[in-house]
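Next up: just one chain, as structure tokens, the form predicted alone.
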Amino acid sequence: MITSKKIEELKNLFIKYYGESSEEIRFFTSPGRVNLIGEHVDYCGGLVFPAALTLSSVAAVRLNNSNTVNLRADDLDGLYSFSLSNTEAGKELKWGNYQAGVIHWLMDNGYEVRGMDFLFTGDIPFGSGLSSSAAIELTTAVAAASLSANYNEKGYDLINLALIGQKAEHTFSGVNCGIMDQFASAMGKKDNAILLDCATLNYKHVPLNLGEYTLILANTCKKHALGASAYNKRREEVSEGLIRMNNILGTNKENLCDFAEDDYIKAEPSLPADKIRDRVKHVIFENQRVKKAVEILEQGDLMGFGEMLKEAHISLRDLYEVTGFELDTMFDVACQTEGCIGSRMTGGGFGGCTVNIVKKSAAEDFIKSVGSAYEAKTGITPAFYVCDIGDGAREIKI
């Protein structure tokens, strides 16, 4: 959460890392996202339903009067530091790629980026799912493009920062993401959640109207590492999936989430019987599982919508693979939980969060019951979050 306190306190840090200097520090932020239903379909086109948290990373930035990038944040010690006459020595950094990659993109977007310096903050636990990745580029995209020589003509849109952030992802990190993330950051809005096409970027913003109930995201405390886990996997099998459905149906679809839930049906049969088969099922029906889940929340059914997140949990757990012993414990015990009425991962895989619909006089017995449970079966200490939706990239104004 951003507070006058944390802003000030944040420059005096700066000011103490860089000195005095007659040019304006300013503050930018973009948050962490968590994504309620539609996991491993964005690069494949399919729809997603992520919203913004307040959970965020945040920046001080002032021009330097050089050509040099330097980074540093208020948890690490260093300064890290590239020059924007060769931005491709950022991919070495061993911290700030993701940032060196967006300004990369940024300037090959015809941005006058100019040199500076920056500060990181932030509350969104690494390696827990919610993507402080995507936060951490938009936050470098809002700030370097404002402070951009040619602002004043260019100015920016979101979703084009968006995809800029997209691209510092895969060609920086190595990571070869989806779309999701990097949009939630840029498009939130408070108390909204996002019903994204992935394919044509098209959106609306959901009313996310909980009534009495409330998301609390359980932290696993096992992180995903996305560059060194089956993920790049994972998206070779649906391509190789997309060629099958294609050959067997004698179609010629973009997108495996092009295909409806009878055509998986049809062509099931002709499918070799391997883990290919099951990535191509988990990733239709869960594009199909989306529209459902938002036509349920709409119509006011949150009981329907929680059964849903239950049901995607299973899929990306028995046919995508991507859960693993923390995540399904966690799961386990908050469906058997009072009070809880959906339960899913969120996010990569591989560790991180789940996302829970718990009612709001239960949250603090949830907390601890859940917690209690987990730490008995995994030896972890998890942590717990309890949500309030936010607004996407943008400056701070003080």
Contents of the next structure:
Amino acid sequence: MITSKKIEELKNLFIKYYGESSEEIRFFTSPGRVNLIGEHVDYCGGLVFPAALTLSSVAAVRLNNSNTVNLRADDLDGLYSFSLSNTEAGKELKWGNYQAGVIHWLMDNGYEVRGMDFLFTGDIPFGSGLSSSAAIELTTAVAAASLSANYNEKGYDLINLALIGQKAEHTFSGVNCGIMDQFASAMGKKDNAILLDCATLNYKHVPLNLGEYTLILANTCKKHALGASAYNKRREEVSEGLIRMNNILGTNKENLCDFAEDDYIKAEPSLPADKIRDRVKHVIFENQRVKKAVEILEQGDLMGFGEMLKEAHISLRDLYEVTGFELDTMFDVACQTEGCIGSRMTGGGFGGCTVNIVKKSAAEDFIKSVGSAYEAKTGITPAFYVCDIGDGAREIKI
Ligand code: GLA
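Switch from the form predicted alone to the form predicted in complex with ligand GLA and print that structure.
Following is the full complex, with the preceding chain placed first.
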């Protein structure tokens, strides 16, 4: 949660770095996200169920009357710059390629982006599977669109900005991600999750009434390496899986999530018994699980919802193989701990966080006992965050 004190400090640091000017300093923010269920289905046209966190990225931004975009962060040394006449050069930046990518695609979209100075801060732990990169992308997008020369005429549509963020990630950082993270960061709503159909971008906000329960994020503190080829590899595997399913069933579906569980059962005997078959099974069943889980949640059956989270983790562990020792250990110890009725990895996997549904009255004990059991088994000290659900990308008016 970024407090007004933090904003004041950011402003002072901004002036220290960039000096005084008659131009106004403005503040923009966009959150990280937790995905409650629907993992590794967004790029298969599936349903996902994320929620925006109150952990967020924040930037102080000011026009600099030049043709250059300058980037700094409060926890990094150095200045990272690129020219608006050559945004492609932003790909080579050691830090700041997400921002350069967003500005590149905003300009391509008709925004007359102007030279600006940025200073970033935030409280989303990096590499924790909570989408710090999507948060930076959406903070940049809302800021650069708002300060563009033709903002009065163009305004902005948050879903369009989410798509620009995704494009930036594909082209400027080489991660072939789906739309879930940018969408959640753009469209989050306090105390609501978002049921999003990634094939159509139709969505609805669903109130998260957890009653005597709360969500706790357990960070394995094992950094995930999304850029590492494993994520892109999964995308290739499911593309191959879609071809196989269409061939076997004589269909011409566009997305793997257009198939129902029954289609899979029918095709299974003809699918080669390899990893691609496992990936396909995960995707099709996970997509159906989201539908059921949200229905169950809307009926107030939190226990049933929690059970579906556990099933989802097991599928990600055994069929999609994106968990690993640390996430599985965190999952196992959480499931054995009193007061916890649901748990699973969240995000891309290979490290990062689990999300847990825990009785409020047991939360403190949960953190203590899961923390020590996890540390004893892995040698890593974990971190925990009680998960508050916040709003999406916006300007902070002070
Ligand atoms: C990462 C990607 C998302 C999504 C998840 C897995 O967070 O950025 O698009 O694919 O992994 O569900």
